[in-house]
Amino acid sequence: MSGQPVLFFDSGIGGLTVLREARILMPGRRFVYVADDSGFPYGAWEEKALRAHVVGLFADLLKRFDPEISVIACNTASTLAIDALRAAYPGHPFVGTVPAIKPAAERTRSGLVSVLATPGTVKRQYTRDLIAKWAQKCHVRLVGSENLAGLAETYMREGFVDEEAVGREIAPCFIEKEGRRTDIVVLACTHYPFLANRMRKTAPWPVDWIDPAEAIARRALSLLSERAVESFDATDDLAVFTSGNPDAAQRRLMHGFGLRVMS
């Protein structure tokens, strides 16, 4: 087996949802987790140095790693750093992770699609591009969350998580117009599908939520060059923590995703 594993990047556990699935479609992979703990939350960071924060990360993670794709399963550093990444690093191939404004756009019956996401992702350009490229026959309203992120992370640090909280956040993506109401939420955080249960409990109405997380999956699968698949050790599979010094919750977490956590 090739020794070049897949490296999975995110502001925190988020991407361990997009991570889940690609272990479905690539077994026999290897793979390197890296959580910026260091970092989070992305939202608290002005975008210049955040971008400079990223790029100045994957100097030292290319050169530790060599991995032969990196994705970055994370809304915010996709849509803020994708660019920038591809730039510093040419040759290495970089899969983003952006809202799944498109197929919502395609699904929806009443043409009114909301679309939960970091107050980043939300104020970015990108954002909007996709809107006006997409989702045009559509009313598509952006639910900036401060804290959902966080939420997600307690919850599957601690396996508790206030549900009234997840109902406030997510409330403003429910809208009634002309007698139509809001039937898609796309869930444009890494994060947040480790809360849909707690989310379709606490809705006002039943929609359809859209999770990335195999759409990305399957981009990283098709960049992958064809190998035999080949056994190997379980513990080969790494979880990096950029602080160095990651706690006994967390540890206990990706220990529970298979992921040998590194000192």
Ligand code: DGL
Given for the second form:
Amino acid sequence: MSGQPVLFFDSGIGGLTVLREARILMPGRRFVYVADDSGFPYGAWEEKALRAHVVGLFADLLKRFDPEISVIACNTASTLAIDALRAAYPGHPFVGTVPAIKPAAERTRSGLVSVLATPGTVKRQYTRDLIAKWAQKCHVRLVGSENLAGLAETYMREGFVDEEAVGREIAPCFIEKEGRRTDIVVLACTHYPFLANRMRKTAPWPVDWIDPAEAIARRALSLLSERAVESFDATDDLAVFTSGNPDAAQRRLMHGFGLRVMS
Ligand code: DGL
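Could you present the same protein in the form predicted in complex with this ligand, rather than the form predicted on its own shown above?
Full assembly next; the chain just shown is listed first.
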């Protein structure tokens, strides 16, 4: 194989929501998708341990795949480890994924915005700083969900999801205050767009759901050199599972996204 690939990294299937946008924007590129399934879910990890874990994984990934850039298609990892990754691997471009608080603050009419994320992302100083910087005039509710990333994994593997459970997880996003209502929910975990239809269905009232996938893919495209644009066979795109042992459903899913599972 020739040409350096674009590497996508997530704890599981969430980064596929970004990869599918990247495929549209950069059809001539080769992709490697890395699912750290042995570390999933990231939401509950202790911060220091997760940072060291992610930085450690990249030593091997950069050596093995020699990507042109790496997209950390995971809010939970980006908000914690993006600076450490850049420091550990200077010269290698990393694109991060952070909660889309700025566009939400620009777009809200009611001034009530909710950020739906893993408990890890909600806790991060990075997230608090984004709110202080961009959303001072809004009321931002941070909603940490224990179960939504897992529900998205189940849904994508098995085609079924417990809608009531989705409804319960998103319910705290909806607030009413002095005659105003939440009008924007930021999907600050890359797994969540897979459940967007179920969220719409179980939401108490309609809101805008902000999915930053396209913006992240655009950012990645802007960092790529022109010379790397070539045509590759679909079979050149790879999926890697850190467990080394994906089950049949995971394999099927990756295959559906045009990725050949490396074993
Ligand atoms: N997809 C990840 C994110 O964007 C997190 C899922 C998890 O590992 O809990 O935050």
